[in-house]
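One chain follows as structure tokens, the form predicted on its own.
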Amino acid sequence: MDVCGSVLETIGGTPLVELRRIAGRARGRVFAKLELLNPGGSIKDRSALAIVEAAERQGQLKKGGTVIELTSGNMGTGLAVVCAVKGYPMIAVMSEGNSEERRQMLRAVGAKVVVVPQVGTKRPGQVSREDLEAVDRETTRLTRQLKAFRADQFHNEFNVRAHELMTGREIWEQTEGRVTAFVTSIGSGGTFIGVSRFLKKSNPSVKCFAAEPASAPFIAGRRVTSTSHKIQGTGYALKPPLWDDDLCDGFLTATDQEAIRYARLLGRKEGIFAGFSSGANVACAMKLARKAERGDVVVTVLPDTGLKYLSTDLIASNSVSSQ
């Protein structure tokens, strides 16, 4: 019989769509890779196993041991998945400003959800760096008083192997050596980090793009003027602690109406039902692909699927009354 022994060993291995009806007559060819079909929904997949895995062999994690990890929602999801599997506690600390949608998933995976509210204002659906550094207080005490094994993704080499050794081979085998560009929004780093560190070892002439929201370009050393913003795990106004400039041949950004735009463009258009974080990647790919020379192949990820933005502004109304 060809069947899985788990679900873990669906992860990875997605599928790249060309999307030729949103690039339209754009020179650059533009591809997404379809990460929001792994198990837990989204990207974060790959990197939770890869550090599970790691901890087991490095005698980090053993048998009863407790997983717990900072999350907007997709790695923790992806933790959840892993550790049901293997019949580890995972506990995912979050700010109240992801969306209930990440919170709901978690739970029905088996994770405990520790919810942080929001520094000062809330704002449902949004997340800034000051909530961030509030939810990692919380983790770092967690951790402590229950001893438990942190994922810590954001310092983790394992997260950006993950990308290094599956995502960034896959795009390379896909595309059949043929990409030019790569574009991908920053959160922890490790998906652009990895991938990244792939092509260019495979061709050094691969392009590879940071993408952050238009509010917080941190990283590119601009102003930043608010890290509140509607694309959920990435542009917390950081530099990733694993983040190499030698990687980085230029910045993108995308603003949330961008975003919004794109991933309904996406569904839309492509029939795929994305997250915010998936059409600011596309907004800026086609970016991208607008400036290209002709022919030229830009990848990137869709990083989630939109099930995760069902109770936000992500999905326009096209009710008509039948009256």
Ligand SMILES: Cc1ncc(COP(=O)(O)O)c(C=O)c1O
The other form holds:
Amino acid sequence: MDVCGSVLETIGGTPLVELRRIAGRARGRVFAKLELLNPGGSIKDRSALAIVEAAERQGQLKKGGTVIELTSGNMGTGLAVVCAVKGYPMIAVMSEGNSEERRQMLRAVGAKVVVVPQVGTKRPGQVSREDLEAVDRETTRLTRQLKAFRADQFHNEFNVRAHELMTGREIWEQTEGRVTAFVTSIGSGGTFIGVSRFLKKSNPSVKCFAAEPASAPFIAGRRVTSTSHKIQGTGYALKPPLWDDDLCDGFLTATDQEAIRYARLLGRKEGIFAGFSSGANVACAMKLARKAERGDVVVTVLPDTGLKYLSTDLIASNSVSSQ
Ligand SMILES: Cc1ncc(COP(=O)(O)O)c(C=O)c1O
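Switch over from the form predicted on its own to the form predicted together with the named molecule, please.
Once more the chain from above appears, this time first in line as the rest of the complex follows.
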């Protein structure tokens, strides 16, 4: 029988799809890796699996131990998927600003969800740096209280390794070494750092770009006007602790409007229903493709599915009236 022993065997190995209809006549070719097809609906399943299995090997996580994580939803869901299969209780600590369906998905795969109230005014669908700091304080408190294993995606090197050994290698192999540029948005930085490390090791001339929200180009060292934006899971106006300047050839930005526009184009032109950061990533990949040499291969990732944003303004109201 050609079957999987558990859903964990379906993590990674995602398809790389050329976005021909969106790229149109741009000089470069644009390819997107469909991370939304992972079982938890996001790229973070890869990090979750790598972090939990490293903790098991290193004895930090023993039978019945509780796993806890600060999450915008995706890392928590990835961990919950892994914990459900392996039998660990899982607690996800998240901001009230993250969308409701993210909480529901976490609960559906067995996680307990602790929701931290937003700092100052409530902004549905938007999580600022101050909100993230409040979630961090609560996660630290609960970790001590419960003697839990904190996955700690922002500091855990296995978050990066997952993308170096899996995502980066897959992109290299799927493009048969022809990738010329890579771009992605930054949350923990795991995707950018891991993928860029593998690609540059394989071919030092591959150019790697970090995408940031237009209102918070913090890592680029530019002025931050607002840390409240719609590109959830990214753009916290902080330099990820695992960041490596040597891997980054430049910075690009996307506005909320660009992220929404390209997420909608992904749906309408390519038949791919993806989230805000996917829209931002494709917007930035298009900026590179327009300036590229003819035939250059620009690769990005689509970090999560649009199903995680049904309660937001991601989807256009294009219903046809019955009259
Ligand atoms: C929707 C979404 N996009 C992008 C990212 C950024 O990924 P990374 O943490 O690897 O930088 C995340 C991280 O959680 C995310 O949830």
